[in-house]
Structure formats: C-alpha cells, structure tokens
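The chain below stands alone and is given as structure tokens, in the form predicted alone.
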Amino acid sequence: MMRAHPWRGIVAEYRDQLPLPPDVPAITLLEGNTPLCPALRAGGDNPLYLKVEGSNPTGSFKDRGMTVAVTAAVAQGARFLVCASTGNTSASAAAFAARAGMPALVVVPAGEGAVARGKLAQAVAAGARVVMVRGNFDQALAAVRDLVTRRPDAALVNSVNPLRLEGQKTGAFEVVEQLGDAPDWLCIPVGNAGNISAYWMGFCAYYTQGRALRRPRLLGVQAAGAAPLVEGRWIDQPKTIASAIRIGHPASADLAKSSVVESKGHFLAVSDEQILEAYRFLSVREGVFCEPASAASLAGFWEAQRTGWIAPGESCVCVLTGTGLKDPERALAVADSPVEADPTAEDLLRALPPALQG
C-alpha cells in the first residue's frame, strides 16, 4: 500500500486502531514498517514470506507494543517504567524510557546465558537500572507484578499490559497491507505467548473491517525444552538455546490457546537442533540474520510441512521476531571460523573455498 507521507511510527499510522486518546503525543522511535521478504529457498512447495521484525529500532518486535504502552504511561503520569525480561523487552523498554525522558527498572534472570549479551548491552547503554534476580523469567515477572501493586507511579510494560498487545497487533496489519490479504498460515515463535495473540487480534480486526478477505491459521512454535502450550503443563525449569522463548509459565497462555483454536491452527515444538538448522539456513541461504528464537518459526514451518499440516501451495508468513545481533556469541559458535592470510592476492586466492579454486 502506497503512503502519501513518510512513515511516522505505529501510534501515528494506526491511531484509529489503537485505544489511545487522539491528542496524546506519541513516544516513538519510528518503529514498524518492517520488511516482508519473499523467501527464495526456504519455502519448498509453499509461497513463504519472512516478516523481518529485527528491523525495528531496538532490533525486535517489542518496539511495536512498547511505543503504545509508553505513550499511555507518560499520558497517565507514570514516574518510571518496569518490566521483567529475557532480553528484548528490557532493551525496548530502556530505549523508549530514554526517549520519554523517564527512568526504567528492568529485571532479568541471572546466570550464564540467561540473557543474550547484545540485549543486556542495549538496556545498560540506554541507562536503565538493570537488576539480575536469582531465578528464571517467570519468577522475575511475578516479582515486578508485585512491585507495581506497591508503587502506583510505576508502569508495567510487559505483555500482560494489554496496550502492549494492541501495539503488536499492527504487525498483522502490515502483513495484510504488504501481501494484499492475509496468508493461509502465520508461523510465529511462542514464549510468553503475547505476540501470537496480538497478531490474531490484528488479523481479526482487519477481517471484520473488510480490509482482509480471510484470516490465517496460526502455527505457534515453541522450543522442545520450553513447550508448556504443546505439553499442556507448566515447565518449571525451561531449557533451550533460544533464550527469548525460554519461558515455562507464559502469561498470555489462555489468550494464545483461544487464538490458535479459533484460527483452526496448531502449536508444535521443535528441538534446539532444528532451531539452529533454521537459524543457519536463514543467514546462509536467505541472507536474513535473526536470533535463534526467531528461527523457531521457520523450523516449525518445516516441521508442519513434513507432518502435512501445511499443504503444498498454501502461503505462509514466518515472523522473525529479532535481529541476530541480539546474540552474536551464538552466531560465532555455529559459523565457520575465520581464516588468516598474508595481505597478498596469492594468499587470498588460496583462501577461497574449494568450489572456487582453479
């Protein structure tokens, strides 16, 4: 869809779709308007598109909801923001707090690998007070929810704040605008389960308004070691290399389950090995660098192809929720090691891969 003006950010572009007063100034980093890239090699017999949410200002989809939540928080007179996070929420909250000129308290799990260093660096760089709790994400979220009951001047900006989901539903609006309609399927990673619910809200809104002719089926993809919605039980000690979806007690579980049922979709779990295979494929074969949790959507798409849930010819959008720069250590761990050479053409030619020798 052609726009008659430069992109203005989520609140300005979709204000008529958001529960905000018309005169509230937006706290924005011009988030949204992310690419929908046709996959050249990953789709097989299915038209496949990649919604590259890592192109948002802080590198993840969280910015869509954060602009709405922080805009409302400022309008309501909050003195500071607070959130629990596996990384991306903390980075986004810190940046939007800085944009609004207010403090932020971000609470993350302690421990090696609990939060990717790229995400932690973003929160620290933006000036947030970062607290590492001796517990997992679910415990951190319980603590901040208790905190805001004691401090009414704090604004909780996790996805349990319904304004976060209102902002995140705009991803679905963009998919419809970019494709001309909803796809047959939307494949999306599921951690705290807010984003899949938000996309369903967005697709339903555009369908009801006649802006889309159909709604997609939802495929919610969890990591096998952190798959409470697949297993039908809480996971007290979730384990996966995909830290962004390492959540055993998703706060939006009920919303997610009802969304998937209503869409006639499915949840499924993929192993860490499947996630890393998709992660590597996206970078090497599609040129799209995402974080491991994002690659779960492609791994789930492939698994659904194998099981026959996604039939040949059906169109699909895989949501890639965050940039690979969030977790650079993982990229270096799975990639080929750099080689050293003297600064001569002869040495560089010898360093070419075998297929290019001779």
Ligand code: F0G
The other form holds:
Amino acid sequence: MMRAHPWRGIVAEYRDQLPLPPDVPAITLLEGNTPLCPALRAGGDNPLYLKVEGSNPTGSFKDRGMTVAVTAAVAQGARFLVCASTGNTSASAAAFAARAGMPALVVVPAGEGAVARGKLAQAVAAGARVVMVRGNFDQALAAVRDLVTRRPDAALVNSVNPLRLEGQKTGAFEVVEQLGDAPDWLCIPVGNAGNISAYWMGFCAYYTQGRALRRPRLLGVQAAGAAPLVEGRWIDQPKTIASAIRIGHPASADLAKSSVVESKGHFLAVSDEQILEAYRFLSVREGVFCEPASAASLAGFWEAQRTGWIAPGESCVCVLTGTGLKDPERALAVADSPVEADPTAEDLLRALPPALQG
Ligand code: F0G
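Alternative state: the form predicted together with the ligand, after the form predicted alone:
Let's see the whole complex now, leading with the same chain.
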C-alpha cells in the first residue's frame, strides 16, 4: 500500500480497524511496518516469506498489541501496568510504560535460562519493577490475574487483554498489503496462543472487508516439550530451549483452536533440535537473526513440507516473532567461536576458511 506520509505507528495507521475512541492520544514508538522478506533458500519448492517482527522498536511483535493496550490504559486513567511474561511482553510493557510516564510491574519466571538476558535487560533499563517468581510463566500469569482483581487502578497488558490481540491482528493486515493477498499458509510459533488468534482475526477482517480475496491456513507450531495444543492436554512442567514459548496452559487455547479449525489448518510440534537447526539456517543461510522461539515457525514449515501438510508451490509466510539479539547467549553457544590473532594481514589470512586459502 502506498502512503503519502511517514509511518505513524499502529494506532494512527489502523485507527479505523481498532476499537479505540477516535480522539485518544496514541502511546506509540512507531511500531509495525516490519519487513516481509522473501526467503532465498529456506523455502525449497515453496515461495516462502519471512515476516521480520524483530524489527519492531523493542524487538518483538508484542509492540503491535502493547501500543493499543497502553493507549487505552492511559485513556482509562490506569495508574500502573502489570504483566506476566517469558520476556518479550515485559520488555515491551516496560518501554511503553516509560513512554506513557507510568510505572510497570513485570513478573517473570525465576531460574537459569527462564528468560533470555536481553529481554531482562530491556525491562530493567526502562525502569520497570521486575519480579522473578518462584514458578513458571503459567503460575506468574495466574498471580497477576489475581492481582488485578484487587487493584482496579492496574491495567493488565497480557494478551488476555483483548486490546493486545486487536493490535496484533495488524500483522495480518501488513502481510496482505505486502503480498497483495493472504498466502496459502501462515506458520507461527504458539506459546500463550494469543498471536495466532490475533492473526486470524486480522485475516478474517480483511477478507470480510474485501481487502483480501482469501484467508490462509494456519500452521501453529509448538515446541515438543511445551505442546499442549498438539497433545490435547495441559503441560504442568513445560520444557524447551525456546524459553519464549515455554508455556503449558495457554490462556488463549480455545481461541487458537477455533482459529486453526476454521482455517483448515494444523498444530504441530517440533523438537529443540529442529528449532535450533532452523535458527542457525535463518542466520547463516538467509541473514535473518531471530530468537529460537521464532525459528520454530520455520522448523514447523519444514516439518509440514516433509509430512505433506504443505504442498509444493503453496505460498507461505513464517512469522519471525522476535530478534536474535534478545538471546545473545544462545547465539554464541550454537555458532563457531571467534578466534584470536595478531593484528597483521598474515594472521588474518590464516583465519580464512580452507576454501579461501591461497
Ligand atoms: N515468539 C516469541 C518471541 C514470543 O515472545 C512469544 C510469546 C511467542 C512467540 C508466542 O506468542 O504467546 O501469543 O502464542 N511471548 C510471551 C511473552 C508469552 O511473555 O513475551 P503467543
């Protein structure tokens, strides 16, 4: 879509699609308008596009929903924001709270590897009160849901807040605008199951309005140790290296299930090994650095290609939900280590790979 003005952020660009009063001032970091990058090598026999949500201001798709939720919270006179998070929601909530001049209480699971360091750094840098609870994400979310029943002056900005999904549905709008129509398939990682539901809302809205001629089938991808929607049962102790989607009781499970059924889509699980393979491929072969949870979408796409869910030639979009910079430890652990050398041309030439020697 051609615009005669510079990008103004989700609330201003999509105001007519959002349930906000027309005159509320937007709390925005100019989120949205992220690249839809054609994959050069990952698609095989399928045209494949990567929706690079790591290009949002705090490095994840959460900003699309946060701008809408925080805009409404300010308009309604909330005194502080609160959320539970595996990291990205807390980074986004903290930044938008700072933007709004409002305090934020963010609650994350405690423990080694529970939250990627970059996300924690973002939340504390923005001045949020960060609480690490002795429990997992699902327990943290239950606690903050209880908290807001006691404090009407708090705004809960998790995706159980319907305005979060309203904002996140704009990811689907952009995909349609960038491709000219919906793709055959949308492959997306599923944790608390909000984003897949939001994308479906967005595709349905554009279809109903005649802005898209069709709707995609949804491929919801979960990590094998945290796959309640694949296994059809809650997982009390979810396990996966993809900490962003280490969730066993997704709050939007029902919405996600009905979205996938309506789209004639599918949920599938991928192992941590498959996730890391896709994670490395995206960096090394496509030049797109995302976090492990995001790479689950490509791992799921490959699995669906292999098992025949996705047919050759069908067009696909993988949503890469967050940037790789969120989790530098993981990046350094899976890649080749840097080497040391003296500052001479000879030493540097020795560091070239064998194929380039001589
Ligand atoms: N990818 C990333 C990078 C995420 O941070 C999340 C969720 C998801 C995918 C899954 O999205 O929950 O809507 O199904 N992160 C939340 C958080 C839970 O607290 O940052 P979902």
